[in-house]
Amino acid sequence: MTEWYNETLYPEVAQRFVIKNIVFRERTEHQDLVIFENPVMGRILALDGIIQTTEGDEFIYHEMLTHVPILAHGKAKEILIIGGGDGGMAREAMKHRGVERVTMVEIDRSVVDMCVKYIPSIGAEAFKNKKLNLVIDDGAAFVKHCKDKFDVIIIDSTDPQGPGAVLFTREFYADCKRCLTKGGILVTQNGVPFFQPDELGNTAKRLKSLFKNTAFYLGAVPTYYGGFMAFGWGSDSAVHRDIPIKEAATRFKASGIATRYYTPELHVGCFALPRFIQKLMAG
């Protein structure tokens, strides 16, 4: 009998993955955590019935949420990651030579420990890097009381339910803005608009109420099925988002980073949105 892992993100539609074997499973202090192997996607991390990342396509998600804002900024030295327990986001952020420190705030220590132990290919090396400052804390509480300033803040959250729900509120985004340097950039994970229109629409309203320049950009991540995945963008600077392809290419070449998904052309093109997403943004 073939055993399947059935994702429970949506009530009306679903995707499933063949389970080659269960690598690890436990109920942590915050959520149900399972790591299993799939013949196509490799090792997969799921929390509370929802797929978080896979060895097969994690590079797409992690590259788009790091390289787009960091290269757009051009001079980012201090990076804050909220979430990101698998280490992939920190891994990509620390590839940038100009980045001096990455502060990563993860609520669940077990996610970090189990990913390092059972999915080391994603981010185990990142946790050995001296640039990384790992903080085990609630992300919303951290930014509310944080006195430091960051050039780029990356919200690598779960979906807006359970521990991740607070990371989609206006209050949280306002606290993040207070922690940004002048002209700093906030980027967020915003799900798949085709199946999660309210998530994008609500975030658009909240970001618009706080930032002078807001947008969404897209990436196609097979694991997050349903079409394009959306990433939110908030900044008080319009210059960062509007860099031309030539400038993006110059910065990318200077970085010396090898990517599997990100390109300078994609950097500029990913901000072009289908009409239905434009309508969601407009409310």
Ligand code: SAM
Second form
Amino acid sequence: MTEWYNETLYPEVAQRFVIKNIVFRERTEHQDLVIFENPVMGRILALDGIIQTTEGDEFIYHEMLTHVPILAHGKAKEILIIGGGDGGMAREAMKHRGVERVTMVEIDRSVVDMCVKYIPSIGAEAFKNKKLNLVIDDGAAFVKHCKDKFDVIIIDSTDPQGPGAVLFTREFYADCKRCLTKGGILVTQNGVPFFQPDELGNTAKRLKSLFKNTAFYLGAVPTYYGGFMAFGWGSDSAVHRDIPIKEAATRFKASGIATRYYTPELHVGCFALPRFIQKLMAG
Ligand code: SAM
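Switch from the form predicted alone to the form predicted together with the named molecule and print that structure.
Now the full complex is given, and it begins with the chain already shown.
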């Protein structure tokens, strides 16, 4: 009898995955954690009933939330990742030779430990990398008291519920802004606008009240279903946001990084928004 994992992100629509086998399951201090195997997507991490990352398509999300801001910045040395417990974001960020340190603030130690143990292909290498400074803490508390400055801050959080809710507030974004170097860039995991329009609209309002240059860019991640996934962008430097395709290509070539999704053409094209998302952004 086929067993299915039914995602419970939305009450009226849902995606489901055949469960080949449950690899690990526990109620951690913060959330319900499941790692299971699917014949198509490989190993899948779900938290509180929501698909977080899969071996099959994690590269799309992790490449777009790292290479776009880091290549746009051009001289990023210090990176802060809030969340990111599977290690994929840190893995991609540390591929940049100019990046000297990645501070990753993950609230749930179990996510790190179980992803290293049961989905090593995503981020196990990252946790061995000397550039990584892993902090187990609430990201909101961390930035509230942080005295360090970062060139790029990446919010690789769960959705705005449970422990992730605080990572979508204006107060949190304001604290992040204070932790940015001059011209630094904040990027956020900002959901699927077709099914989560308020998430984009709210973030747009909050970022616009804090940054001179606010934008969203898009990526197509199959297991974040419902069309494009949106990534929020906040910076006081307009220069970074508008690097021409030739410059993106030059920087990407110089990085020597091999990607499976990111391209310089996409770097520029991903900021082009469909009308309905432009309207959500305009508020
Ligand atoms: N790719 C996923 C997405 O787009 O929803 C995110 C994956 S990553 C596993 C999300 C991480 O955020 C989880 O490991 C979770 O424990 C962490 N997280 C949630 N709330 C947090 C908080 N307040 N501070 C730090 N980490 C948090």
